[in-house]
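Shown here is one chain on its own, the form predicted alone, set out as structure tokens.
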Amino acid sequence: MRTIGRGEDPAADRPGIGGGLLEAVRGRLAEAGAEPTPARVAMALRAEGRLLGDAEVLGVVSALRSEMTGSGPLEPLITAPDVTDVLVTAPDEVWVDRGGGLERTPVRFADEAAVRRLAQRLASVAGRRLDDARPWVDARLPDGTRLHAVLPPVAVAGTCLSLRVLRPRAFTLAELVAAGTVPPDGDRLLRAVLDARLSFLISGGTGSGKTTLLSSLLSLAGPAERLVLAEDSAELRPDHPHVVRLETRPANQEGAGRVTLRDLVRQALRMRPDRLVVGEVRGAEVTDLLAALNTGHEGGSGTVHANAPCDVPARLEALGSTAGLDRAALHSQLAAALSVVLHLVRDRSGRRRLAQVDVLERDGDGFVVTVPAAAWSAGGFQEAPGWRRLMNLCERGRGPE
């Protein structure tokens, strides 16, 4: 007998089961606004002509309740405890990521239509609207997971379907130094940086392990310290006792009641911060934040889509811009709210590490550049340029003992 592989559908590929009887059994349920139980199932079998075994019926059953209850077939990829992101591009190409690089699986869905119905009902979940009119989303499930999906036309081959997995816990530094992600005795340095106070944000490319690596820097927090977190999408999910989480909202389809992260981050700091801690800086937001780790807030935090720590205060000065502040403006809010930049990557193999640990300074013409202070190598951190200011700030912020 053959085993069924994770994630695929334990009735479709049995004897005279396929998907044509899967959408009939599924239409006369959904005409009688009925839950798919054994007797039902049943009995719409027998009204399609098909007499199948007790095993066959509990299949279909299996398949509905999957289909209709969860993420389908992608139910046991999404559980699984090494699984971080699951893409769906066609209806037999589903990939996950386990932490090195996208590898295929052996999951298939029926057809194109059972991918387009899986997205529209996981919008739903997520109180967000897919269909023609609106052919994608970009929402967060109940559960975390963050689903993002594109119907066709816009998506030529046809609904693309992208699952980003939050994890119940922060991850500990230690375990991102047994991972690989941050090097030997490299969790002694970043320690340094959040007992001294300073400011900083992590950069890095899509799926390069920001969030998760600036959740277990939060997690280190001292357990007196009130942490409040604005995202775009809520994934922070720090260890720790005192956290105040806010999150954004889109406008409804009146195009009233939006919430924008600029708009949280000035409730933030009405709401006595310790830590003040942007999910993503990507927009007018950048402009408070700067504001506020410059009155009296230290120990602030964030992240930031950046391809290598030197581009960061270019990327902030193109934010900025957007919210009407000028370059000489930006630069110097920047050099007195910002400490330190922790670059995040991916290599060729698909893992994640710390490649760089940069401060900021002032060059000639007096605008903020990035000095590499630390890089990433197999047996820890490389002292660079900039490690003795790094030393310096991490000391002055610690204070007398």
Ligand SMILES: Nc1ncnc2c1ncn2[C@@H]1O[C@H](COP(=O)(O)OP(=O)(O)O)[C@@H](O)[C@H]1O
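Remember, it's a predicted structure, so these values are computed and weren't measured experimentally. Here the rigid core means the biggest group of C-alpha atoms that line up within 1.5 Å when the two forms are laid on top of each other. Numbering follows the first chain given and starts at 1. First, how it differs from the form predicted in complex with the named molecule.
- The rigid-core alignment places the CA of Ser377 2 Å or more apart between the two forms.
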The other form holds:
Amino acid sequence: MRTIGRGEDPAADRPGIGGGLLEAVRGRLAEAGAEPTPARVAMALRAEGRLLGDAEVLGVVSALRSEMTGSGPLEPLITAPDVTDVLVTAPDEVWVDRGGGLERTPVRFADEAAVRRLAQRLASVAGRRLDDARPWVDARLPDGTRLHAVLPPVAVAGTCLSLRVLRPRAFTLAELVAAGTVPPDGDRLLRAVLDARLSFLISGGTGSGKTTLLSSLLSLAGPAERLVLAEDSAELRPDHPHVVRLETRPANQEGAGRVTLRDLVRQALRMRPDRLVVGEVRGAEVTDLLAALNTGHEGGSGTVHANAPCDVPARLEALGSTAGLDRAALHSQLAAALSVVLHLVRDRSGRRRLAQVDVLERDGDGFVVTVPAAAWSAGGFQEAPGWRRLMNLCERGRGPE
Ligand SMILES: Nc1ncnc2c1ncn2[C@@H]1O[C@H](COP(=O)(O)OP(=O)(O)O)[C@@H](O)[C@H]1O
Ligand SMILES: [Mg+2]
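Next, report the structure of the form predicted in complex with the named molecule; the form predicted alone has already been given.
Zooming out: every chain and molecule, the one shown earlier first.
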């Protein structure tokens, strides 16, 4: 297990300053409605009958301040350049992912209450409630960080906090090649798919890098094209001059005002998109998306959760059935709507990589199946049976030169 530097120590770890004392000082300052300045903290400590040196007082000040602003003891983790995920499973169990799988860090919270306070404060920054009546939250913080938290007793062992740090810009395709995510010979293929304006879905498991790859690919769209993005949580950050971003929202406390992905796809279609993008296809919006791709909206794209490319048709079927679209209807739309599936995997070392590119074909019964066209494994690139079809699609899409 590797560890990561902790930056500033939470004061609760310092000798002589226990969580109890911190709690008492916090309480006194809260009563007075005062900011934690060194003078006030020193006063509050004296009132608690404790005399501490300057360094300790400053330690308490910095612990209290980081609780009130930013992400408390998680701040140094979140701001580290290579950290993508910060996960808290217990006050003394804080994990990060820096691209190589989860690593435990030495960062500690004073106690369970401190984790809960941070989760609730972050939720309120995102304009959401998190309490016993609504014990989980899935929201985006103003800086783009994705917040998920669950309180006990739903989270059996205590407050669980997951933060996904948003990169300020998309990786370029060259960076993804350098990182080993896109194989060197995959670069040209992906560009050809984009240039031909083929509609595609990126499939893979959770955290396999689907959204990240989609951002990078959308950055390759022609500068004269208008991209309209519909997302549950605005995560895509294509580096492109013309992007319209739409985001769903939950109902307010009176149960009104909910905006679904399906609403967004319908609105997006009226906004003259050159490329309609559904961040993650996860529900009834699949029907609107397929209908759109069938009616002249080429070049659409999105991501979908699937553990293998061959599972994509069944996954879309399941999603379509939630909107009352039957299997035969879905498959007949799918065949015309979607051209390519790009599949990502996360291998055992934690590296995310493009593993396979599939094309879609109808089988003898008219159902859509995926056919591998290109695959990359430890042994390198392999052409697969769908290769010719993929090349034809790319040629046709580009039109006569
Ligand atoms: N190729 C990559 N190299 C390094 N980090 C990556 C890469 N792809 C994705 N990530 C990081 O992994 C996390 C999950 O990626 P994301 O694209 O959101 O996955 P998914 O959409 O499949 O759930 C993000 O924090 C992202 O910044
Ligand atoms: Mg995603």
